[in-house]
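Consider the single chain below, provided in structure tokens and representing the form predicted alone.
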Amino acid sequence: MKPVCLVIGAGAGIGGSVGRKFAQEGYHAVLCRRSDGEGLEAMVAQIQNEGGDATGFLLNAAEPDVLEDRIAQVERDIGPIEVVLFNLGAQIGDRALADTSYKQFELGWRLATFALFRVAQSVLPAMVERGHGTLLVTSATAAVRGNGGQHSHAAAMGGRRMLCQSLNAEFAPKNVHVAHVLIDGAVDAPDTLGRMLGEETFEKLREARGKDKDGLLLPEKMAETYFHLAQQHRSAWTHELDLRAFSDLAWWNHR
């Protein structure tokens, strides 16, 4: 039976190329995504037609008991999971404080963290009780700097920032490695930043920055951090980095 790596939040980004990497290196990659079941199919037959094992799963992380219910079934009939990617995104969008709603600002907290905080206890005692395992975190640029107009986005990044040092204090003790991830840039990716800025913007900044200029994040190479993040010795865990494009300037010079 192979070790699982259940990625929750499996686009065709960060998600999809992390469950591919693992699946090229021996791991059957569980995919969750809240939607696209053609988009998921396709990867989950990407990765098969490659040589390596993949299932796929649409659940929607803010509804209760999925989560829970996807992990149990996961260890159940698939495998012990021995690496979790959490890869929710929780940006609602660039709003005024006045035209923020309750439910909205709530809805970025739900994905960001108490999502986070579900998955955590559902899965750290078994990795506990195994005797090993790791939980991978994906994180932004707002887990620390809050900007205008991100008021949800920033409160549940910090969020999940902080519940993952909790994490890591309380579990890394017990041989569970928590990474705190943050991806601080813009990440070549169609379905989350190309969703946001619409294909003809999206693929006009590709032209200016992306493909061979490698101003953009490339999904598949942040993929090979999340692996030896999975892989490092535990004298020498890292609990936090970030990522970025090497003509970036990183979050504390930004103006």
The other form holds:
There are 4 protein chains.
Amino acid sequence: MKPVCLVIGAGAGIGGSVGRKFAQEGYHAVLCRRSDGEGLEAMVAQIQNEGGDATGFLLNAAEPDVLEDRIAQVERDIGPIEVVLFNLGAQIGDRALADTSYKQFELGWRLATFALFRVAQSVLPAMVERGHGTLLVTSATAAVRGNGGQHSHAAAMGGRRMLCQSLNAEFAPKNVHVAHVLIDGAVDAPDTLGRMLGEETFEKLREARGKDKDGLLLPEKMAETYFHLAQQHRSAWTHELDLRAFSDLAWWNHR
Amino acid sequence: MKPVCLVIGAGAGIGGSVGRKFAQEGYHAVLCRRSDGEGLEAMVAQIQNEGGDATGFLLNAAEPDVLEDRIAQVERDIGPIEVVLFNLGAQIGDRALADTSYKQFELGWRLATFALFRVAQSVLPAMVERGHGTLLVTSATAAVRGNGGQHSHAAAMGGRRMLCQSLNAEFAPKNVHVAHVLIDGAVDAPDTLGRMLGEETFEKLREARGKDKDGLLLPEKMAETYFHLAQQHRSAWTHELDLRAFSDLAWWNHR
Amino acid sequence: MKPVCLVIGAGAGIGGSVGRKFAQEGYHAVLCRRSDGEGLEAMVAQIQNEGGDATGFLLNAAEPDVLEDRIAQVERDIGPIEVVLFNLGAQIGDRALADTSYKQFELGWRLATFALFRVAQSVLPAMVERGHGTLLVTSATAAVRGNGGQHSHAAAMGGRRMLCQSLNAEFAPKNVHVAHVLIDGAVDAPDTLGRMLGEETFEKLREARGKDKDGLLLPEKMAETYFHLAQQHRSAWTHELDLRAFSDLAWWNHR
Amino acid sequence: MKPVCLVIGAGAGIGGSVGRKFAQEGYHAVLCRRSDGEGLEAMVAQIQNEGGDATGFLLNAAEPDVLEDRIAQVERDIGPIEVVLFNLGAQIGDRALADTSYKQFELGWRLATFALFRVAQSVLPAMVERGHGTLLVTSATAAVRGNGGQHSHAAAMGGRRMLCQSLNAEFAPKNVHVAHVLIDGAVDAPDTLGRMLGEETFEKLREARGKDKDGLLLPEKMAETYFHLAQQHRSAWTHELDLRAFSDLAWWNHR
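Next block: the form predicted together with another copy of the chain, after the form predicted alone:
What follows is the whole complex; the chain from before opens it.
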């Protein structure tokens, strides 16, 4: 039976590309996303056409029991989860404090912080029992510095990062690898950044960033590093790294 | 009319001591805490006996509208809030992931992160309109590094710190000073640490830390720095500082 | 006999203002700077005219033995050094890697890192023996993030900060307070920033930053916080804080 | 002609293992170390026996012109340097301030900070001209937090990290990748850790850390991540990551 790579947040950007990479490398990719069933089916079909194994589920992570039940079902019906990619975002764009509603602020926490806690509680015990496993957590610059208009996003991502560090202390000695992946730049993802900007503006941004259109973070290239993290030998684990395009200034270099 | 110093989380440790310091310096101290009405009355009486002005309220910050309504009422009935000390803690002691309930994790966020967001939304607009004001936020080591058993506390405090940094960007140019005060050691507070440890153990700890019983953070000494922050001229503001006893190792020095 | 506050780097900005503040509060200010004997004399005279005690020395910190000998002489002839302000800068402006000479890079280290090591070795043992003392270290944003053109400055300041943290571990338990003060903005200092920009540009910058000319860090206001640090009770010490004007974006808020 | 991977600090631990990995993957490994010509020859022979290309040089990085001349000679006689691993350490063990000599403190800087600056100045212009290149910098926990007895090491490594960040800003947009690799644990390296501890103690430590002797950082496993960094597509570069064994507590988890 193939080991399972479970992706929570399998959009057309990072989540889908990482799932596909793991499928190409011999994992059964279980792809979960909130909406766009058609897009999900296309993604599953693409992986299968390439000779890989994939299953897709729609799932609203903000709802109770949904993550817990799905994890239990996958373990029971598909196979032991060897790798989880937790890839839920909570970016709502820049909003002044007065324009950030209580509801948005809470939803940011539910998706970016609490959902990770729920996933960790649901999946880590089985990994500990099996003696191995990997939890890859996509994160954002907002996890290391708050910024103007980022009240909701930064609070949620800051919580996410500190939770990862707490998980490191408890689970590394039990041979479960938790890694915090800090995405420090714009990702070339049509269904998040693209939708936010509109098709035309998005295309202009891609072109402005470099003639090879690699001035945005390319998800299929990012997937190489996600996969590498999951393959690191336990004597040399990375708990935190950053990713950005060559043309992005690192967050510490802005002025 | 005296300027108001509003303390959210006015226990017998930091909160009460800072409130008293501001009262001694000419502020009307408005002390809010969740329970122990008798303790609160005693605190108010002590300040008044010293010639200061103080008012006390019981208040459960986890409940909706309570913070918002209290802030509105204080502004209306007592006076313009010049300084807020946000001093709610969310420490539940070290607990393994499996022993941290969803309810605890959520409550940690409600008190440590969301309540600060609510207070900021309620009080900062009036400060902006008046052209000045200060929000002092007590925080903890867990805001800068997660640790074993700190899943709930670290996630909540990490969110708190990133929120403060977002507030800095929006409100400093509007002349409102938000400062994040990182408490990196055990505080000599009978009704938090003392209650957690039990009277006897607490007394032993105090003695073990130094013959002058100043090897724990003494709240009345900490209050000096909180007060200093609120008096800094706007050309030289501190947005983050740490506090610890001489006998504490800084968190970065542990090994 | 008055306690001594020794200032290494007593220009017309932070160094001179902090020295004057300590003199006003009852310390004997010993002011050391590299050049401008006239400026130094004027500074000493101003403090004396205000009823304070001050002595001035010219001193090139890049030369061997000079710091060591001066500290020994002050301890012997003027009095026990209670507070040291280490205030040497090493900013050379933004320079591309190719335009940064080996000599400049080494001088940056000599002034910003090695001179602090020498001062610490020379003065801390006497403080330990006396059972108290304070070492205040002015530092810069470059100590927490490297940036374009800052190869020399950032390397030197990064070393300075890590040295301070090592000193914390060894000397705090011995009741000697070492504090790292991160200046995160432009200082209203005529003989450093002013000279670098030229008089006219400097004046324009001051005006641009706010009608009250307090949009730059005002040294005499900064001195309040330096003094506060040296007065903190040992049960509540700050090891690191930042200072910036209300109109400056914190370094983490830049984008 | 094979691309060159130049290793500055090619001992039997990280440096040698990374060089061998790159040789296995088609690079010409140029291995430079200070002493033990026999060990160096054996390392070169091993790589050649595996079918790879390698050349070895003895070199004292503390001396003037040595790094500069070697880089020029390699570019001229062996081939274009595609990857540099800067792997010089400067650990002298824990020493109290009074036991750290000026000479040691300066040597730490010469090896850990200044030598990197010299290498960067010597090799980056050619990479910029060719339009690509990678500089991998081994670093240590001491680069992010000072600690007791680490006065020299922390000052040197803190400078190293800030220099890397300055290089990021200038060279990433020019398609040259500089990555700071933070080693946060003991490395299974016989000729550094082994020599420091003595053979018997070293063997005991290896056994104590796990039955598979993988509780220390294994250099040949670390080499996988170094190689991965050099292969990252420029749209998804990592500028900083950490490495530690599963059984090590991350530095932020110590208490």
